[in-house]
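Next up: a single chain in structure tokens, the form predicted alone.
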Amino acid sequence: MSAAPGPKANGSAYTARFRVWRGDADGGELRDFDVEVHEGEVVLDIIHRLQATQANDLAVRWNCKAGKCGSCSAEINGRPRLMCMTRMSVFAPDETVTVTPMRAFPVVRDLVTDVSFNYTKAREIPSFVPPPGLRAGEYRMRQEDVGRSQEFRKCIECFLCQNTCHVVRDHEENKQAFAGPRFLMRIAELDMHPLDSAEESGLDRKSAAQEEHGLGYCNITKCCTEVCPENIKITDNALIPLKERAVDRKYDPLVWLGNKIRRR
């Protein structure tokens, strides 16, 4: 088949070819579709047109359309992105443009999948831990202190910062023990608050995110933070920080003969 035609100068529409994977847990493959494409448009407009038009049974999640929701997560010409904020703009009249589901979770059917695992791993994340004595709206923060913990409250749990990491992607077995960077992220907004009294309660959240939460897997490659669609700096800000305050921890004789004597 020739190639689609492009846009006409006026900015009409054109014909793009989509490749789009149909299938559930058993099994599924890629099929072509032709598909209108109008000026300004985004993926999920050529997804929901298909939908409508051709492939009626077709599964895809979504629910804003604004990139706050984190719903329609997928995997386009085999990068993560969010189909809402991917205008087919960047892609060439000619190229054809694949949407799969994100590979590192289980295919519930065609573009939907069970993302269930990172509500699990959320449950294991204790929560803040108010200061004792304060009740709420007494707590009083500094501006700077505020703002090192605001960039990480930006994520719209779109997920796909735990299905780009090759830790779960790539390694089922890692599952169990790794959090992934969405809750070590978590972790270090936690550990960073000026007002949570988690250590003073018992808890030591860095001891937890290497031990517990597998902040070991991480090597830091940044691709979490590449995908991230509310570029949050992931690796840079959160990541690496809890990493060098868990070594500081567990290694650093200064802070281990303090520890000792505190018990004493």
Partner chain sequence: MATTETAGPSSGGVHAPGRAAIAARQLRTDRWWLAPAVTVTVLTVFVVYSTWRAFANADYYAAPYVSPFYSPCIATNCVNMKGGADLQIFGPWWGLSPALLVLIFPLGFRLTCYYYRKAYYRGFWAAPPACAVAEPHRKYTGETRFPLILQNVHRYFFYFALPFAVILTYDAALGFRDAAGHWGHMGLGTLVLLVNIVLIWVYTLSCHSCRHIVGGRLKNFSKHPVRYRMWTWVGRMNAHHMAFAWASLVMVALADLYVYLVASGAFADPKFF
The other form holds:
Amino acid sequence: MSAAPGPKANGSAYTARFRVWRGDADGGELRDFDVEVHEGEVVLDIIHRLQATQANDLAVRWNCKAGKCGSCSAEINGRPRLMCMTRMSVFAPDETVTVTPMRAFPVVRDLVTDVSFNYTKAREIPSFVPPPGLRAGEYRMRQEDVGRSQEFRKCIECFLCQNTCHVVRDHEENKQAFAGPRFLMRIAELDMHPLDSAEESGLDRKSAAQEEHGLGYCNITKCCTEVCPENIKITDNALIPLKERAVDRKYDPLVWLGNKIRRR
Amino acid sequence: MTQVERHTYDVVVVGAGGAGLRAAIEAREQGLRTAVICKSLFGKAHTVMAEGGIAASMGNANPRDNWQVHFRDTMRGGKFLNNWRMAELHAREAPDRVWELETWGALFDRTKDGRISQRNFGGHEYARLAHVGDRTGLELIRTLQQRIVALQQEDHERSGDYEDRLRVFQECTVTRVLKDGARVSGVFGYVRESGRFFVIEAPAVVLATGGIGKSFKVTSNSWEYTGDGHALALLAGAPLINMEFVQFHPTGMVWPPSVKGILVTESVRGDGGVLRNSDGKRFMFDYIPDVFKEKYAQSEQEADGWYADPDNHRRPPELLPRDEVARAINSEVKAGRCSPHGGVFLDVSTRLPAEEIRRRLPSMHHQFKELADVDITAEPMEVGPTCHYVMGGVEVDPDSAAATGVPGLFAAGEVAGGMHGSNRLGGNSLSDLLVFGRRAGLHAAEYAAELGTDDRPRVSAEQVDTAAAEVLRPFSVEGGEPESRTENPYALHQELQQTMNDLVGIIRRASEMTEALRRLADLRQRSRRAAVEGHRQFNPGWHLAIDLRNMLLVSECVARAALERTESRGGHTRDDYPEMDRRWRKTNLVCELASGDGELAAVDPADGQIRLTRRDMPPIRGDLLALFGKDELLKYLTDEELDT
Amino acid sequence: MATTETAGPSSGGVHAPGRAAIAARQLRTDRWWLAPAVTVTVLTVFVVYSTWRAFANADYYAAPYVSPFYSPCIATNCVNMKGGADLQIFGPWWGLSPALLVLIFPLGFRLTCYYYRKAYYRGFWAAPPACAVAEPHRKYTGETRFPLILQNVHRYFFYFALPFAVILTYDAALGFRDAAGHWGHMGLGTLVLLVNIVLIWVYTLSCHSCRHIVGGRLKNFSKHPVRYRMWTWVGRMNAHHMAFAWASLVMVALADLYVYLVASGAFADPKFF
Ligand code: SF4
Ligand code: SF4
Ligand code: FES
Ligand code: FES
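Would you mind generating the form predicted in complex with its partner chain now that we have the form predicted alone?
Next comes the full complex, this chain leading.
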């Protein structure tokens, strides 16, 4: 780190003040760096420059640098974002840019967090149930029928929504019971899949969403939607429809009555 | 003996992209205990970057399509250097591989009657690419990932343990394939997160690590593409073929620096985009080679007529094959007629109404808006060639995907060579992953199942120690003496990329490649002094220092093979030998480790680490040859080949 | 929220063991507090105003206009509305404001509305105040328990909202009369009621429950082309549900205020024709 004075403009390049969290599970701190920024760069470039010049062992995850793999999730000035899709031009040259790891997950080192929570949750969602008696190559689905689920399949699994959702971000103890927006959306995706045969096989995704995956914890405050880099309307198109589907099953008096009678 | 975490599996798959996951699924479905190792997180593999689609002759868009037509297109694209048996299997099996994805939950775009929609692409005679908008690769990875989860759920139901028979080791890097005599006995690697070592004992190892793009400065590939599988195979004693063939995509972004190399899809040109130099000249008309003269328009007026009325106009020269366009752009830039950031202009803004551009090219519009602050409906893009794909790779048996000469080693996907010959068609890589991923998984499982329990190869402690010492080296490099100052791995990597880009890039000359080999030798020496600070826990500097070994090995393969092949064909263009030569058609250049068994250190810097030999390919089977006209075959095959 | 106790947590949430040790509970540098502050202000003003007006039991009818707070008017103590929706279902024993009898329905509709829930959970309960801004509660159970589990009844309020919208449409139509009851006239009040009812309709029809009922619940759209078409329309409106929610909230209060001003004689309704 240089003791150089604050930012100075120099053609298209300038020196920016970065505060990057460094440390691991045992502790850490925000460290200041002065680092060169060139025109057209994104935050991930600056982190890479720090790595190559001032902090060889600065840990960071990334793959595609094009917002397609969802690896480089972090929090920049307190907002959960992809580092590769955050252009430096959105900051004033004299602004301090603070970069921290995602704060809902255990930290591994520096900007890298342990996101295994998400993989655990992924496993708890029952998979697609293929329609019995339909062989590969015989599937027929209309575009209008696959459209809804296709939107959810745009997900790049950056886990920013999981990180931002206050249900687990602010309440560690809810992690057990709550699948998180990304995986509730996965349930919605399968429930809206035109050929999914879960129901025929005795699995009711709608009530399972509420009873086993914690749909009720979601108070539809839409932070997942706000941070999703793929602009998926998670709350409006997946979570609220899923809540409505659960109501169909659980709070619709006619359905409830029907079930009571049938069970006898 | 070194402290390592030990596991035992039947099949280990290195790499978790399309090919790796498909192989793992197959091995597990055969009932074998399978491990998948990925360098990144599960589901982040480079396959997600594929946009266009999966080529498979399902005939949904055009009922005349069938595997023979697909085979023919593939051979033409690869300039007949393809391993014809692989091309045949690929064309035959691709439709089944796509359909099977649907039974695992994939949702492709649909035709009106509810079948999988197929789109047109360069080099494919009929609309053939199954796709999901422009994110087909993501769909493929997600589907395979979710299939793996489904299998794990089955196991959980059966035994209470998700990872009973199929386990994914995330963020782990394999640095050595271990052997017991001639046979594979397992892999050695480290956990990126903790820096701890692990050994997985397994009689069968499937390499599915993808490509080598990170050896080049301008590339559309991610950091993972450091040629790991190529190097692992070499070090295990398996040969590589066709390493001189590297595909450069003509249009990658050149600015801003952060995204240099990222792909600009071919559809931009297909939808009317034109290339101009700094003088505003539409230069492609000057670069139409003689063989294509009758097929391409000679004037702007004629070219512009093609989009609306292709029957009565010839194609615009912007739509020449990828290698031709890439070379043309390269020449313009070298002649100084380049855009401000060293590319040329690709313009659709003056060609289509803004509304139309947004509708047809949504992701390109978004990509330029977000990353470059360029509104492609109002201003031209700046583009230049970018390293995209390596056709060369591990030499494999076409049916079983088994690597030559190393029992128990298999390879599939980009890391395997032969399938695409000298040039790959768009859409053929995703289908390649599925077809040969499955075959590799199947045959690896069969191979492992046939071994009795006492017949299993064993991992020797000595090999583990050597492997561990190799990996730990960057921590113990001492500076001090003036002639042996330590090196920064990042700086070495940058020099390597610059060397490959400048000297073994899109246009090649003997003198430059000789120079490249010299520099590579120098870098190899210096890389032994690459030192890192910090500790083993998630230390990217250390990881890079280790990956350098692999990049240097494959770079040398590329340079040596490219120097040897004195013709131009597909992804290999020689300034000093600009013509395709029929006599070279059936020859594969084979790269092997010069020192024999896995030893690198003892090699004399002047000779390098790679020994190059020539190997003739088996003649193409008669019924497959009969799919082509005699006139066409004459362009590729020598007279003697045609007579027999 | 109702099911959370407020306390100053120091070891939970973003400070839970294992997470990156960052002292600040949030690091946002933008004006994240603006949106919740505006929500709280506007909703508070509305609640205060509407409570006053609901209990006032006066100045809610200025022929031919009726305040939306008092329609339908279903007690005998309602003023005579000259053909309006004064139904006298409740006898003379009801002495309080007739507005209290019906307001529960629109109130319940809005209270359980998915958008308003977001707004007041964020604004009033700070759960969360803004994205990635830590909330001040020690425990959180969301809508899994009583009473918030009752939010699931939203669709029944939606059903009730439909007849209300019809009645208010009728009221707006009556606005085309003059004070004596002759048709073919129009004043500024007519326009106010018209705008109000249009906003109420778009707000009601863009409801998430509505979207679900008209088509969202289907698995195969292709088998129900008409409902698919309707779902698409509702979906398009639904994308602006937030805007409609605010606009109609403000407008309903303005409509009432207008009637109040005219009825109390503070303002004379300008007649167009
Ligand atoms: S809308 Fe629900 S799932 Fe999304 S962030 Fe808010 S509480 Fe979490
Ligand atoms: S839904 Fe959006 S925010 Fe959540 S993981 Fe997927 S892409 Fe990321
Ligand atoms: S690096 Fe892939 S999303 Fe940022
Ligand atoms: S009224 Fe807002 S969601 Fe129903």
